[in-house]
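Coming up is one lone chain in structure tokens, specifically the form predicted alone.
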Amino acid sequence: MAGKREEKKDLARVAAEKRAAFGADINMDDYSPETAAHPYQDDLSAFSQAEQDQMLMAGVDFSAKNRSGTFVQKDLSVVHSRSTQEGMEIMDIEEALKQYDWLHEYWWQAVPVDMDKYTSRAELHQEHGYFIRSMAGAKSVYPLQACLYLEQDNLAQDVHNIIIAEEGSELHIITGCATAPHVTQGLHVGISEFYIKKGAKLTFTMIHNWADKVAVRPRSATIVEEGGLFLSNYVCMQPVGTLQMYPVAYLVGEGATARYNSILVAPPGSEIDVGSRVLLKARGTRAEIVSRAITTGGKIIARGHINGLVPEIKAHLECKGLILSDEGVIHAIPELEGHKQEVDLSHEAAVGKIAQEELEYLMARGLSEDEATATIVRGFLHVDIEGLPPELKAEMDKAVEMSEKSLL
């Protein structure tokens, strides 16, 4: 066990060094670590309409009609947490640690605490976060939803989340991050550790709706056991100051699968450094990383790293970028690493502009130039995600649709 932990630390440090070579650094002392507590709300309708609207842009539906549970943290306070389906748990991580002694065995096991200055900060300043678990054999009827919300301007929010899909279970989660309309800047450091047990399935959809000067530093890792499936969908189509994340999945059981899908849009002033890594460590494991990136003036670094460590594995990496402004930059960094003869790894990467012949084709059929551009962009951002529940697909489609208006 100790050897495996050291291996994860070494790999994480390499990833951190790669990020540091390209990503923007920030001074964490510039942000306030304290704020007044917010009251707990039993009724979701008690949240203001402005709060509901902002969180809806991040995929959180306050009607909760098609949700199996809801968690909301505002600044440093957990203000709502409730599960409505048997076999599904969603609660404050600090309450979960008090309730379950065994949960400490998962604490900082997937993500090393000393990976970089942000993980160290989260350990020293952590205020809440969520614990989500599906019991063995349980299947979520509807997705559970969680929101991390910044209400105070220039606040540092440090959270630690643990998500466990027990053996044979099926868990679907929508998590959104958002800021109040008056917030212009702040810092969010989020540690997320995922554990998918034998034969379990976890679909995790994250939608970001930050303000244009917020610094965002998620650090996450996933361990997938035999026959498990981890499906991660990430959407960031609103302005953000600087975003830096490089989640990693460890496929440690035979037949384990991981798929990462991301949709990124960088308006002017935004700097986005996003990637995904998968380490295939058992026979029969499969992985796929798919990225769609658009810049309208901001900078995007789109990373992908697949590491095949054993025979009889298969993985594919696909990164496509669309530049809609001469001020924008897209830097695609696909990496394939094979260590055995019987590995099957492939990648496809392309960065460019909208083809003039595509515009002319649509305009010849009666569309204006703006309508033709919108149609092409909508098609470009469409990612066909296998196995996505209808409720989650609807949320992703909604996020794309709501963001198109500001994008174009």
The other form holds:
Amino acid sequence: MAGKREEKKDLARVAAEKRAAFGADINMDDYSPETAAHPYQDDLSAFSQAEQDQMLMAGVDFSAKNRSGTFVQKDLSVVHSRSTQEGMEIMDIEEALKQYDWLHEYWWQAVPVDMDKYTSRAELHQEHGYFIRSMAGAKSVYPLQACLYLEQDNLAQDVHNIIIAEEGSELHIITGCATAPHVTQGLHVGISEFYIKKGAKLTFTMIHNWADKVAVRPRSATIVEEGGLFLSNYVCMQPVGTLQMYPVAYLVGEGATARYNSILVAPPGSEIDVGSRVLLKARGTRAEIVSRAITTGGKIIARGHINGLVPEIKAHLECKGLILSDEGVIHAIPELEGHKQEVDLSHEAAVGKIAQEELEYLMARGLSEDEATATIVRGFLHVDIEGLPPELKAEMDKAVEMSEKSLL
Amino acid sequence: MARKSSQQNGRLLVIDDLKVEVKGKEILRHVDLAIDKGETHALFGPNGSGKTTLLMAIMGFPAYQVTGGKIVFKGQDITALPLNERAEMGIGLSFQRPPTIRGVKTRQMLEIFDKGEAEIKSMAKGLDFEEFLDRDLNDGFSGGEIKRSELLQLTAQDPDFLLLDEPESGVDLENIALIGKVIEELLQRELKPQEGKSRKELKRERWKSGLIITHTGYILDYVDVDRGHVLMEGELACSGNPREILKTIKEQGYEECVNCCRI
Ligand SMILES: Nc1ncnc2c1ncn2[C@@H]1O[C@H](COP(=O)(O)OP(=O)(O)OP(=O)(O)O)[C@@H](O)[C@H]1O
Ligand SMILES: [Mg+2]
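If the structure you just shared is the form predicted alone, then what does the corresponding form predicted in complex with the partner chain look like?
Up next: the whole complex, starting with the chain shown before.
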């Protein structure tokens, strides 16, 4: 195993200066690689009110009543990690690697370690991250939650997460990323590798609550086996400096399904380049990518790429953008790629301002222009997500609603 | 001065020498129309004569630009008032082709008017619309469903003055009865006999008013209206008994009807 890890490190060293395909090039030397360690908190209520408030905006429930497990990493220290349901594991990835030798087989199996300088950095400077696994046949009663928190200003946080839904299991995860109120800048590099085994179902709802000048470079990939379902919901409605990610799902087993849903809001100063990509590699696979982007002055590039490699597959891409300020930019880049005759791929993209007709319709019912605008924007952001359990939909709506207040 | 007397007469709406342009093209001219409190009028006229334009101008859609004359409602000149303020003053309109609003449910439109769960349920039941409450507003609604959705929203809004654009068009026979009944109620057209009160007295107690566009007149079988008008090429060419006007139009056409009026 040690030899294998060394191989990965060698590959990472070679890619240390490799620029990413998309997004501004970040000078990673600008960020501090070290900070003081934080103590482990057995009790979630020991977190300060300010921390709780920030994490709450990212979907973290501190009562943990409606959660089957919780993981919190503050800066470079794992400060809380506990599962409360049989069959659900949640722990520090370092612990997991020590405990399970086989886990090394999953390390950089979905995401290439030499993809770019960020994956390279994650391998060479990695400090923790989480491991979440649902055992074969187990079903999470409540979602598990994980939070990655930046407490130290100007810190570089490099984490590596592995999530495994074993055969026939059902796993629901909410992850939030947040910064302390005093943090204005920092770097977050997060590797997430998802493995969904035969007939398993994984829903992953990620809410980002960064700060003005934070640079964010997640790198994630998912491998879905036969009959598996991967449902990813991503919400980023708070300011962020620069955020670029292009997660990919490989549907390798027959009948596997992936759905990506993203809600993006860019206030002035935010640069967001987010896409989702699905490779349909087995018969009967399905994919859907939906994104909703709003700019109130920032820049959003909304990408999407569906690649149908075998016959009898079906996929749809939907990309909608609302421009609420002339200072803002939305650039939608939907891509469809078919390699066989019997692929059924479609897309729908629309970018523009709020339709006058819709505004007037609501105003004729007595809503003021501002109220009508708010109603339409809210509707735009509230996407019905097929397959998402109602409790998770409620969590997501809650996160969206909290952010709407600052948006409107 | 004029304003005062109109109020005394129980005038709800007074349109005075109205001129309306759409995209720089004059559609309506010299339109004079008065509707009293408690009265409902019918508006007839050939396709393209400007009926919808008149309703849209009264409601206050910016694309329907008033270039002359004025609209007075409840004694106040509303010609320059924005849409939502006219709605707040008590004007309500049913749309012919309402836009789909994604993510907004029909139920939310009823909640705007502070309707609670029970009330929403019973209103929706009355229009056989319960199964659509949680669908995106107007998303894929059929012609008849749109009519019912619009009436449902108007029921919740409960305006004093209703503008209805061909409420029966595209509606099947069973639903016409349903829609007719709701409109009758909204406009207080039904005269329930009451001890010691004459029909005239009952009529005087009404405060809801309306203006209904109709080609077929089917809606008049359910909703008794007080007066009819014919709009021809952007001008009000004739006013009178609605049933007689409809009869003349049906038997002899619009031209003849207008000639008849001139005599
Ligand atoms: N938005 C618009 N853009 C261009 N022309 C318009 C617009 N709205 C109305 N018009 C024109 O104004 C005229 C009157 O239209 P309007 O819709 O008021 O007629 P109508 O009497 O309601 O007809 P119908 O019986 O067919 O509904 C028509 O010639 C129409 O083409
Ligand atoms: Mg019309």
